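Single chain ahead, by itself, as structure tokens, in the form predicted alone.
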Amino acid sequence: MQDTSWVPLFPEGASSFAWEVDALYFYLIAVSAFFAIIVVAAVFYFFIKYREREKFATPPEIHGSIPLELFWSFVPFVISMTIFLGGAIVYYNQYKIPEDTMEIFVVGKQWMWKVQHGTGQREINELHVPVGRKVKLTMTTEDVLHDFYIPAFRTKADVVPGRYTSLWFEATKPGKYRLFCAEYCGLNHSGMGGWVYVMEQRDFDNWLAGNLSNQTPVQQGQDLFTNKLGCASCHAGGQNQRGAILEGIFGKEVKLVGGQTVIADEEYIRNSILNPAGQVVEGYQPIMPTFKGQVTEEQLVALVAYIKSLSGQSGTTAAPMTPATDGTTAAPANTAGAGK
């Protein structure tokens, strides 16, 4: 793994795939510089060699060359394919999220980043993570489009209203790294930044222990599901069951009315809460009400986390979790609705 901190104007590389991004970037620079030098040198060479020596001279006729034609067709093809393959490999490594990740939830809002860990700890414009640990960020926004960008990790992703987006990284060096919003989001866009603190595992554990929260996202979601929103009255099974049972549903294929099938992921759960009539599960009636405007984004994330936990998906910082952020939340009723 190469360190590019010595390169002027380059941020320090501090993630497991930062060197891959830098290697591809340097390759593009090298290819561009190589051909720029050749073109400029050729311009000056032909300018001097074929300068005018006499008025109205008739130059000799030039015939084509098959080898030359093949050469300047083959070489650019090879170079373009290496660029394509290099970019595809880097893209795949960055956006293929591993399964053994620690999940953290992020909500963007004009003009701040709200972060919640699986154990309940909350941060604003700061993110604490352990070194050498794969971290997945599940992100959404309360208002406009934002973009979560950590230059030292060479990773960024749009944070889009009304849906979840994800990115992952594995920090390789303890330290303090800048966090930016890379999408113009309003008047104070330039101030929407923060810091990522990469800590040794022991220090991170101590930080977690010193920042205890009253409830984890799963516990918040359970309270909303069973008490405040009354989702359990339809989805908990038994004599009064009118919606699909949610235990074990996450990650499974769900058959909807009309024959369509979908995978019950975070996006499905969210949509089922906010627009239950749009995803009615086969065998159930479209009787679930919408919770749009009744729950915040943070509550919605907590509901998703709880429903995931019913399928054995952990909601702690030691394992993948669901979006527990701030913003417009919808109740598991959506998932419920999807099941109705």
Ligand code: HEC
Contents of the next structure:
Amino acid sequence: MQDTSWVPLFPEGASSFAWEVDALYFYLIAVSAFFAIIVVAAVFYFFIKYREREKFATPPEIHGSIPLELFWSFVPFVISMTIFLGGAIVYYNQYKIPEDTMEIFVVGKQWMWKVQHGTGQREINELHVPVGRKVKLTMTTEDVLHDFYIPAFRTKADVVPGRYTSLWFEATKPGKYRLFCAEYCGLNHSGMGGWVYVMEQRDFDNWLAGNLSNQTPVQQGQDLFTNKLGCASCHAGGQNQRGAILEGIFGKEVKLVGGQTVIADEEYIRNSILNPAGQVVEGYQPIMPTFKGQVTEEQLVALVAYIKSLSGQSGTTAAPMTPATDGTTAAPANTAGAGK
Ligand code: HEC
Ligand SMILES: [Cu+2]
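Which structure goes with the form predicted in complex with the ligand, now that we have seen the form predicted alone?
Up next: the whole complex, starting with the chain shown before.
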């Protein structure tokens, strides 16, 4: 049973884990209803059984019962453990991001969602995704806390200023689904939403192809890196290299001055750009200037995508894309199979 759309109060379920969330929810309701009924029935039963029959009667003394104590300790323990385990499994499936995802960037802003695809296609308050493909959203916000919520996919995640958060899903049914901001974020919070369009892979490819003149995030990042922000003057390699080597660092451990090591993930790269003095790479002088206030969230996303691509991590299409050097875009290939 994977379809709960017949339940009047439930939104349609359209992701690979929607039914798991619903099943857990039904289970919680069933457990609660079961005990509510027992309690209410016992209340009425005792009402009648122990009603006042004569004034000032002394009831018989009750002594403890070990088997009874064991029984009502053990049974609730087992039940609460099934709730815990069910919750943990559903949580794990949602928050562990699988490897082979198509990455899409999302920047929240009072009061809109700005989306950019790996091919450069941009959209606002709309998100087009292919059906049967694992999609990862890497999200941040320009201003306050927001929360990206797609009820039909049974998933949501906070979008936090100054950080990247991510969320993944695999849509199972083509269609049009609601998208909301689920964190009160000011006057027009209720208007901060839109639609998710789940399309067949072929339609999605056509939709993407409708806008190939755009730069991809990687190309945009490269442009910022070499031209607009001048990162290349220190990081380009060769004899004049004064900055740390960026090729191949993504996902690897970086040794910092002071002996600490960190994993070079999106967050780390972002911090290295905004607050370089905070984590200085071993063997280098802290000469990198801060770029705080000079780059927008979208430019940061592009820089991160570019630095990732230097490690052979495109993360933007399922097909491995060679780091963009000549301004061409790898066409999104349909490689992912539909489901497990
Ligand atoms: C003045 C030279 C200079 C400029 C300009 C510069 N950097 Fe750096 N960068 C460095 C140095 C030196 C380090 C190593 C010391 C440190 O971590 O601060 C570094 C470190 C980094 C790191 C961490 C690397 C690692 O191996 O962990 C990243 C990422 C980075 N820079 C990105 C950028 C980006 C993006 C820009 C442009 C927006 C930029 N840098 C501009 C000199 C520079
Ligand atoms: Cu919001």
